[in-house]
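The chain below stands alone, shown as structure tokens; this is the form predicted alone.
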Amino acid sequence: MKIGIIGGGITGLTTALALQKLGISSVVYEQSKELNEVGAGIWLQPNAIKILDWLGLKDEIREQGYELDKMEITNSQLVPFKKIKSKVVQDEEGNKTIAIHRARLQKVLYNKLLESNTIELGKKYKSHNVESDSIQIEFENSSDRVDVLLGADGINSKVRQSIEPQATLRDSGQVCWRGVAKMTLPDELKDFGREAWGNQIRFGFSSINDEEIYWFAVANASHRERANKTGLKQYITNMFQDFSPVVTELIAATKPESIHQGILQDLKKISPWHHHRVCLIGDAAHATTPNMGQGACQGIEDAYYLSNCISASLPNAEKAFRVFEQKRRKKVDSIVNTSWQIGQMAHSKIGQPIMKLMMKITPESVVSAQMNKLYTIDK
């Protein structure tokens, strides 16, 4: 069986590695001609770490990134609304969140895949046609045939457009800026991930190694046009001038050209994720807003579950896809909906005080139980 994977991002590469671990070969088709260090940081929570450990990559990713002891939501001066013990953001096996530059994670996955698998760069997907015994894929400069096709080509998936043309994205009404600052945090902040809330604006950050800090800033989308006119760096600096001095220091230590801007969106629920021998995974199937830090983590979970479903159902790919969606749908839908609600309430004059109160009064045991449920991976 030849499995084609459209998209050489985190989900696509992890899926190829998971299939490889189970003795199933695949080909990853990536539209870029080379992998460049673009993007910003990413927080890999314990559910993703378990799977990366299963793939034998946890130690290398920890070396390339930065392990975080705590994740806290704070006021603008970095005082947490509720102090929590570190165990709340660990799983029962002691796995912690690892912060890493997205491009470095992609490089670790890519290099591992090059050892014994196939990835083809410069393959921009155009269309596919499901035939009786194979699937014909058309690229801009060539074509290929596979038995099974997986669409791991992100929130703006072209594969999804082919099998689910009515699918639509949902605009959160919020703009997000991301950057990487060349500096070192004070000792008391080094091992924490933080998200600071102000008046309908948020700023989060953490170390991603000893010399770099990943940060993100979120505001209502109306700020986007004004930021473009003023200049992103200056505009964000002005917006967060009343926050802790650490925040403005981080912005100041970031090159203006490396600040990325985007509107936060998710994907309205589509069902099913598969059609014949074609299946969507990761953001192509269930893109979420980043408010729970689970977007890439859920793509990594997809890789684990789908590879095991395919292995158990060979050569019946359609059965594998049905079982895969049955296993994943409830959790993914909950994360997409909860993340959306968090983002909307955090920017609401009524919703934000309610969320702060809930954080303060919710027992730590309840929070711990909720997080361990999120981090659970079936063996």
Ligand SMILES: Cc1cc2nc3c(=O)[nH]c(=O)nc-3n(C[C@H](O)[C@H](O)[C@H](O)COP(=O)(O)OP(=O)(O)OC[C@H]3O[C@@H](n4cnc5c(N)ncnc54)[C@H](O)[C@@H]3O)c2cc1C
Contents of the next structure:
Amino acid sequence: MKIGIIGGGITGLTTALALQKLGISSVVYEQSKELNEVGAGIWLQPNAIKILDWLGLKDEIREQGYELDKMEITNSQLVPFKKIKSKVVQDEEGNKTIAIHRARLQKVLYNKLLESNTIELGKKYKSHNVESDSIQIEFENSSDRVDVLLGADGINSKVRQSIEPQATLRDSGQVCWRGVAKMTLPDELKDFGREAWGNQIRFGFSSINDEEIYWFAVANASHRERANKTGLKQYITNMFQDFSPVVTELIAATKPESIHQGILQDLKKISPWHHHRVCLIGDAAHATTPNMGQGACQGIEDAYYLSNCISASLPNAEKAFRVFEQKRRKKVDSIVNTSWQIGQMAHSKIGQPIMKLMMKITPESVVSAQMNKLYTIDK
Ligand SMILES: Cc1cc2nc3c(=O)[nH]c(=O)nc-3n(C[C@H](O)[C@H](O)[C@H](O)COP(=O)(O)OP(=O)(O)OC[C@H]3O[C@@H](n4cnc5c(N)ncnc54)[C@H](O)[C@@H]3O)c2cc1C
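In place of the form predicted alone, the structure of the form predicted in complex with the named molecule is requested.
Every chain and every other molecule in the complex is listed next, the one we just looked at coming first.
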């Protein structure tokens, strides 16, 4: 069976690796002509790390990234709203969150796939046609034929447009800036990931290796136009000048041209994710706002569950897709909805104090049980 995967992002590459691990070959078609060193950082939580470990990649990712002891939500002076007593937050197997530069993660996945020659660059998907015994794919300058097609082409998925043209994106009304600063954090800040909340603005950061810090800043979308006029770096610096001095130091240590700007969106629920022998995965199926840091982690979970479902149902792809969605639906929907609510509450004058109160009064044992549930992966 020939499986075609559109999109060589985190989801597409991990899915090809997971299929390969189970002895099933696939081809990834990526529109970019080369793997660019783009993007800022990403937090991979223990649910994703468990799967990357299954793929034999955990050690390399840990070497290329930075293991974090815990994540905290704090006030603008970096004082946590709730002091977590445990020194380290990890899953039952001892997996912690790893922060890594996106380009480095992409490279680890890509290099592993190159060993088996299953990726084709410069292939921009345009459309497909499901025929009785195969699927014809049209790219910008060529075509190919596969038995099964997976759409891993991200939040603006063209594959999704073909099978679910009514799907729409939901605009959160928030803008996000991301950057990587060349500096090291003072010892007391080094080993945690933090998100500091001010008045309808947020600033998150963590080490991604010994000499680079990933940061992101979130504000209401009305700031975007003003920021573009002033210049992003100056505008963000002014916006966060009342925060802990580390925040403005991080912005100062970032090259202005490397600051990324984007509106935060998610995908309104679509169901089912599949149509005949075509299935959507990752952001193409269930893009979420980043407030739980779970978007890519869920793409990695898709890779694990889908590859196992395909392996168990061979050669019946439609059955595999049905079982896959049954397994994934509840968790994915809950993450997309909770993440949306966190983002809306964090930027609302009434919502933010309620969230802070909830964080303060929720016992650590309850938070820990919720995290363990989030990090659980079926064997
Ligand atoms: C500000 C922000 C912070 C985030 N932080 C985190 C975090 O800390 N942790 C986390 O888990 N998640 C995080 N996420 C979410 C995460 O970035 C996404 O969920 C993840 O990148 C989705 O991966 P993907 O492979 O499904 O899609 P993408 O990363 O979008 O990859 C899609 C791939 O498909 C290719 N492609 C697109 N169209 C075509 C076409 N027509 N033909 C061929 N190829 C095509 C693209 O070039 C790309 O390589 C964050 C998101 C944002 C916006």
